[in-house]
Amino acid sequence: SSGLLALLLMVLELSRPSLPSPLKPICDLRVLNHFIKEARDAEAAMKVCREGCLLSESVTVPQTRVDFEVWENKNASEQALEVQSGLWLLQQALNLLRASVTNTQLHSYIDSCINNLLSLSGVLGTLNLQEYSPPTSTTGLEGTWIVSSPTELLQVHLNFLRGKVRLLLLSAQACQQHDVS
């Protein structure tokens, strides 16, 4: 529900008449920090889970390691595509985790993570980035790896938000404050 609230605030901000505003809501890293906190909470809850918290099959997830030299040499579209692809992979993986986990206490944590990813994916469209078309298969997808445990999956989710998503938002043209004086 907090992801939905954040998305609603972002949509309301974008639908306002053009008034000078400091930054778009998604550019305010407090929103992303909130999503990161929820990802950390989900990971912590999964670590203490003893029953009903298995992943039914291995999943493909994005690489989270950032080679800053390579990242800086990519243009904004390439960076956005990498982040959008990673968000999509994480959504698929977390949906499978949600279906696999029988521990109902974990469902709200996983649901929050999924909703936050959906919010981020939707908001990336407001940053004037190209539209993302998901692949038909994750087999052989570049920049990915396979995880088989829920804790690993949630660690990747957390690191992806703290790494590539944050870097993309920090460098997004729409998030840059331009001095018009």
The other form holds:
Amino acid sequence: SSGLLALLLMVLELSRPSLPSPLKPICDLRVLNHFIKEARDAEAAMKVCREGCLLSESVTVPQTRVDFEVWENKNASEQALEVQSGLWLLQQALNLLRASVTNTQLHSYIDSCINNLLSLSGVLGTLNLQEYSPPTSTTGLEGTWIVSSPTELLQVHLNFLRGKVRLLLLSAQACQQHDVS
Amino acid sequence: MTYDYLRRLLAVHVVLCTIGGAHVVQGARDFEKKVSMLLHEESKNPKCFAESRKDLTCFWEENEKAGSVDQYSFVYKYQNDRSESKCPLKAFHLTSGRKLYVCHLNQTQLFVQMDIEVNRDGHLIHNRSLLIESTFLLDPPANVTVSNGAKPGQVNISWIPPPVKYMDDSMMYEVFYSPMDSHIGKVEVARASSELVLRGLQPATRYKVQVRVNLDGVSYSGYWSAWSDPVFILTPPADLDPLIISLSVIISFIFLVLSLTMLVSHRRYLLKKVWPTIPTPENKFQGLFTIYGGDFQKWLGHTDGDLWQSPNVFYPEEGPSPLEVLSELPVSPLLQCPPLPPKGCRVPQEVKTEMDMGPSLQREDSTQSEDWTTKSHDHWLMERLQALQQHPIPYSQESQDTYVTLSHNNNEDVQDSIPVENVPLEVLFTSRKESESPSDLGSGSGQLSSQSSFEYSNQEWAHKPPGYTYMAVADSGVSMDYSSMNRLEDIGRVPVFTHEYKNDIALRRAFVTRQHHVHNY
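Switching forms now, from the form predicted on its own to the form predicted in complex with the partner chain, please provide the structure.
Zooming out: every chain and molecule, the one shown earlier first.
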């Protein structure tokens, strides 16, 4: 039976699902710059929209403000958590916006923003940050506020990318060790 | 000890104050620069700018009638803030007399909308919403250094970016460079880099370089900073491209070889052109220059009969020889003809009977053949000249030009006495025989213009042994052109005359002199 146990252990060991090898961190800010520019285009398009651009309901969005005195006092994990939760909230809000807006011209802008947010999540995943588990409920979350107009939502989206997301990428540990191009 | 301590403290304090004061003064100057720039560029009120990530300065301008600073209030609120905040104001007086009210914040929030309201006595006078990260107005780059590059026309420029964290990669720079003596310059842009290489600069020129900075507008944006203090550089002089040098050397070498080859192959021709042989009559006058040293009289005396007896030596083809008209001599000095230079005295040759021969340039032959008649001729000619002077001819005695006319004459009395071969030159007097001269001329003889002419009697001539008339004439316009009639072997050995004798003889080809017409003058 000990021999069988040993054999079993060996087989289990071999068949153990291997951990994914750490991905090469994406530290090139040009990717983020591209996302920021597309977010800016979407906000500009939404500003001039007159019809078919409404939010069906209010959405919870992250705070975008950056007080450098405060930000620099936070440690890396706190910063990462802020960014990750904010991105998750924005994804939910944009999905809702996509469903609410009937103006077909805006659809392409909103679609590209949603795709960019997904890519950003992937980029953050390469930075070897802690796992983020989204909250079950967004009401009363710290560091959030509620918007009801699509213009405000896209403004928040833009400012969030330009501020906190960028600062996180700049100061990420993983990026400090590699050559940041 | 306390005294020493206090003294040291005071010294340190003074030093610090001086430094701080200087800093303050410099800071005030920079502030004024930025204020004036924003007053010019920004139209909204209040005008705001951020110099770092954490501060904000807002101001607006009021005229002289503005109230005190207490009348104003600056209120701001960030988006999603529950309450608004107030900013303490300061007043500054500008040189133009206007007032400036300034609000300065040391802690700001970026990436969030800021709403500002300015009230005066409770009334809103200005309001504005802005994003602070889009109002950056940085100090110009510091420590701009320039140095000559590796290649000619290249200059390396480097600078220190403004010390703002997290924003190095968002900065863009403009480099302005222009020659010192020109106001037209070029601008190069550098992004997220603190050095730049300028290309295409003129050599040996003094350049002025300035740099300014701005944010790229993706995450952060703002206004262009002021230009940095100018830096100067002198570009090195252009050095010759080695390829051009080697090509020039090769081409010049090839050219040299070609020209040398040409020179060598055509050296004889070129030598003749550049250094023509001066003809000398030496070969015709044997011993004239070598033995007698150019003394013609002596030479004539020694070579009397030889050449005369063998005329064929000199006239292998035929007898006639040309008339040679000499260079100008005034009428009066003609009394002394010998020993004139060869140019002055000539012996007329036999008149050619055949036109195809034409007179040839063989005066040396004639001189040799009638040496023994020369002296007698001289005397006779002098007598004639004297006679001429006493009885001046009707026209143009003063004229220096003497022309010789060869004419065809049908006088029978003359014809028999003179052999054909020895028919001398015939000279016409124009005054009396002018009416006849055209006819004479028309008969086919050559005619030059004549202003004065000589005449000698036929009888006199008959007494003399057949020979050649020795005549001194003055001419300044008579020219002989025997170029078409020269015998081939004489070319190169015959002296070149200074005057050309142009006559119609050769042209008409009708010149036959069997007789000479003699008129008694």
